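There is one chain below, alone, in C-alpha cells, taken in the form predicted alone.
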Amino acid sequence: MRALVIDSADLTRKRLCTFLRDRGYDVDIADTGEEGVLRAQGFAPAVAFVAQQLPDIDGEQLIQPLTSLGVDTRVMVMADAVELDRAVHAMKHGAEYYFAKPLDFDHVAMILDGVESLQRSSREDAHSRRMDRRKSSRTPTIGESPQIVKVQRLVKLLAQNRTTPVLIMGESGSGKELVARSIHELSGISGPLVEINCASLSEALLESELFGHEKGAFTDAKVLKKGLFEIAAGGTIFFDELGEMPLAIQAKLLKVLDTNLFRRVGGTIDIRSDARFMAATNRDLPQLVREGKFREDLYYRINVLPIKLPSLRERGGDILLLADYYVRLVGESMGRSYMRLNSSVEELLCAYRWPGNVRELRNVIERALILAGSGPIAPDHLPADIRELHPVETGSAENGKLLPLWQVEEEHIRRVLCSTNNNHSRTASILGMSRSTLLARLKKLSPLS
C-alpha cells in the first residue's frame, strides 16, 4: 500500500515516514498543500496523513481534493492540539480520523489496522465483480481498453452468427487460441471445438488429418480414417498458423469453405460437411498475398470480420489487471490466493515491453509465485531482463536516437495509463487534460510494433 505525508514539520514526518515504512508501505511526502495534491494525483496514495498547519494552506482544505481521486484515500489529519469541533467538522467532511501530535504510534497502529482491513475487503469485493462479470460473459480475453473493449464486442457478434468464418490475427502469446475457444463456446452449437496446427505437419500428413483417408488409399492406410473435418461435426475446426499450410490445402480448403463437401483421401464419394471454420495466424498474411504463399482467393473468403488482438504493451492497464488475475489464478493453484503484487514489481511489470505477450505475463507471474514461497512477490522474483529495466530518458529511445515530440507524448501516456490501471479520469487529472481530450488522443494512439 502506498502512504503520503504532507507536513513541513521534519522530526514528525521522518518519525511517520519510519513507522509507515515499517508497516511495509511505500511512502512519498510533500512539504506543502500544493505541492501534497500534486503527488497525490500521480502516487494515488491508500492513505494520506496531512498536517492541520501548513505553510500555505490549512490542512483541512486538503481532505476533499485528496479523497476525490478516485482511488479510495483515507486522509488522516494532525493537528498540534486537538480541538473537538474543529476533528467534527473535519471528519463529517471526509477525514478517516484526528490525530494529536506528537503522534501515538499505538493509538495510528490501531487505526490503519480497520482502514486496511476495509480497503483489503473492498478490493476484494471490487475483484470478485469483476470475476463474476468475466465469467457471466465467458470471454478469456479479459481488460477494459478501448482495444480489448473492440475485440471483446466481436466475440460477442461472431458467437451470435454461427457460420461466418473467423480469422483471429496477433502476435505470438496474444491469447489467439482462447479468442477462438470463447467463441465457440459463447455460440452455443453442441458439436467440439478440434484444432489442427497448419505448421507441425507435412503436405501430405495435413491433408490425411482434415479430410481422412480410404482403406488402402496409400501403403500406411490399413483401415479407414475419418478426418477433422468429419469429427468436427456440428462444431468448430480451428487452424492455427494458417500461414503456414501449403498452397495445394490451401485450394482445396476453399473448395470445403466454399461447397461444404469434402472427399477422403483416396474416395469417390463427397461428404458434407457443417463444421465452422476458424483460424489464427502471427503471420502477415496481406504480405503472404502479394508474395504468392498464400491464396488471394482463400483470404478474402475467411477476411470478413477479422479479429485483431492487441499486443499487450499496447493494452496500457490491462498489463496489471492481468497480473492480479494471474496471480490469484495461479495462487489459488497452490494454495496462497492471499498473494498481491506491491507498486515496485506493479511498476517493473508495467514498463518491459513484453514480447512473449500475454503467456510471457502468466509464466513470469507463476515463477515470482514458486519463488516468493510463502512471502510477498518482489522485484528480486522477477526475471532479470525484467528486474533490470531502466525506465528510457524522456525524448530518447532505446537505441540510443532521439525521439519526436508525438512519440515521447504517447510513451507517456502509455505510461500513465498503465500506472492509473487505465483509469481515464485519473490520467487525464495527472495528464493536465480533460478526459474528453484524453479520449480522442487515445483513438490516434499509434500502434505499437
Ligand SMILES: Nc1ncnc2c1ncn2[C@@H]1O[C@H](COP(=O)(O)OP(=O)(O)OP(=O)(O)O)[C@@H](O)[C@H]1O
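How about the form predicted together with the ligand, since we already have the form predicted alone?
Next comes a single chain, given without company.
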C-alpha cells in the first residue's frame, strides 16, 4: 500500500514516514500542495496525510483533488491545533479524518486499521470475480420505517431481475450509492461494479471512458483503451449523477441499452455488452426532461422500477436507529464502544430537518463523539443549527416566514413519531389522539419538499 505525506514541517514528516514505513507502506513525500497533487497523480496513494498549513495552499483545498484521483485515496488532515469547525468542515468535504499535531500514533494506527480494512474489501469487490458474498463487508441498510422497508423490497426484487435497468433517485446523502452496491452484491453476479460520475468528465472524455477507443482514434490515443462497458462485463456499470450526462452521450447510452452493442471510439466493430445498467441522481429527471436537458426516451427506458429514496426527515424513527448505529460504529473505532445518546440529544436529532440526510447525520455523530471526549454526549456537542429552535417551537420556517398551522402540526407529528421510534400507539397517546386518527393523519402527510 502507498502513502503520501504532504507537509513542510520536517519533524512531523519524519516521524510519520517512519511510522508508515514500519506499518509496511511505500511512502512518498511532498513539501507543497502543488507538488503533492502532482506526485499523487503518478503514485496513486491509498492514503494521503496533508498538513492543514502548507507554504502554497491551505491543506483542506487538497481534499477534493486528492479524493478525485479515481483510486479511492483517503485524505487525513493534520492541523497544528484542533479547530472543531474546521475539522467538521474538512470531514464534510471528504477528509477521512482530522488529526491534531503532534500526532498521537496510537490514534493514527486505529484510524488506519479502519481505512485499510475498508479498502481491502472494496478492492476485493472490484477485482474479485469470484466474490464471496458471505465475506462482504458492506454497510447494512439501516432502517425500519415503511419507506425504507419498501426500498429494501425493491432492492431484493431488482437483485433477482438482473436485466432490469436500475434507477435510484434521492436527495444528496440519502444512500443512493449504498443501494446501488447492495443490489449489485445481492444479485450475485460475478463481474465487478464499475462506477462513473457523469458530472466529473467532459463529453469527449466521458465517451472514451465509457466506450474505450482504438489506437489512433484521436491525437492522444496512442494505445487501444478498453472502455468501462468492457471492464464491467458480467458485472454492473453504475452511472452516478446521471442527470448531468451530456445529451449526446445520452443518445449513445440509449443505443447500448436497446441493442447491447457498442463501438469503441474510432472503432468499426460492434462489441457486445452484458453489463447491468444502474444509475443514480439527485436531480428531478422528469423536470430535466421537460427542460429538454434529459432525453425522454432514455428516461422511459430506465424508469422501470425506480427506487425513490426517502429523505431522512421523512423516515421518522430511522433517525434514531441510524444515530445509534453510528454512535456504536464510530464509538468503537475510537475505543469508546460504551457511548450512548441521551434523550435530550435524541429529541434535538428528531426535530432537525437533515438537509444532508444520512451523511450529515453521520458527520454530526462523529463530531459529537470527538467533542464529548470520554464524557456523555450532550446537546452542546451538536452543531448550532441543530440546537436552535425549530419550526414547531418558533412556528416559522428557516427564512423566518410564519408557518400555517397544518405545517407546524405535521412537523410535530413527525417529531413525536421519531422519538417513539415509529410506535403508533405511543405517538397517538402523546399527541392526544386515537390511533386511527393518527393513522389517517399519517396517510395525509404532505410529501416533503
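Rigid core: the largest C-alpha set superposing within 1.5 Å between the two forms. Residue numbers count along the first chain shown, from 1. Not measured: the values here are computed from a predicted model.
Student: Against the rigid core, is the Cα displacement of residue 188 between the two forms at least 2 Å?
Tutor: No; residue 188 is a residue whose C-alpha shifts by less than 2 Å between the two forms when the cores are overlaid.
Student: For residue 113, decide whether the Cα shift between the two forms is 2 Å or greater, given a superposition on the rigid core.
Tutor: Yes.
Student: Verify the C-alpha shift of residue 322 between the two forms: is it 2 Å or more after superposing the core?
Tutor: Residue 322: C-alpha displaced by less than 2 Å between the two forms.
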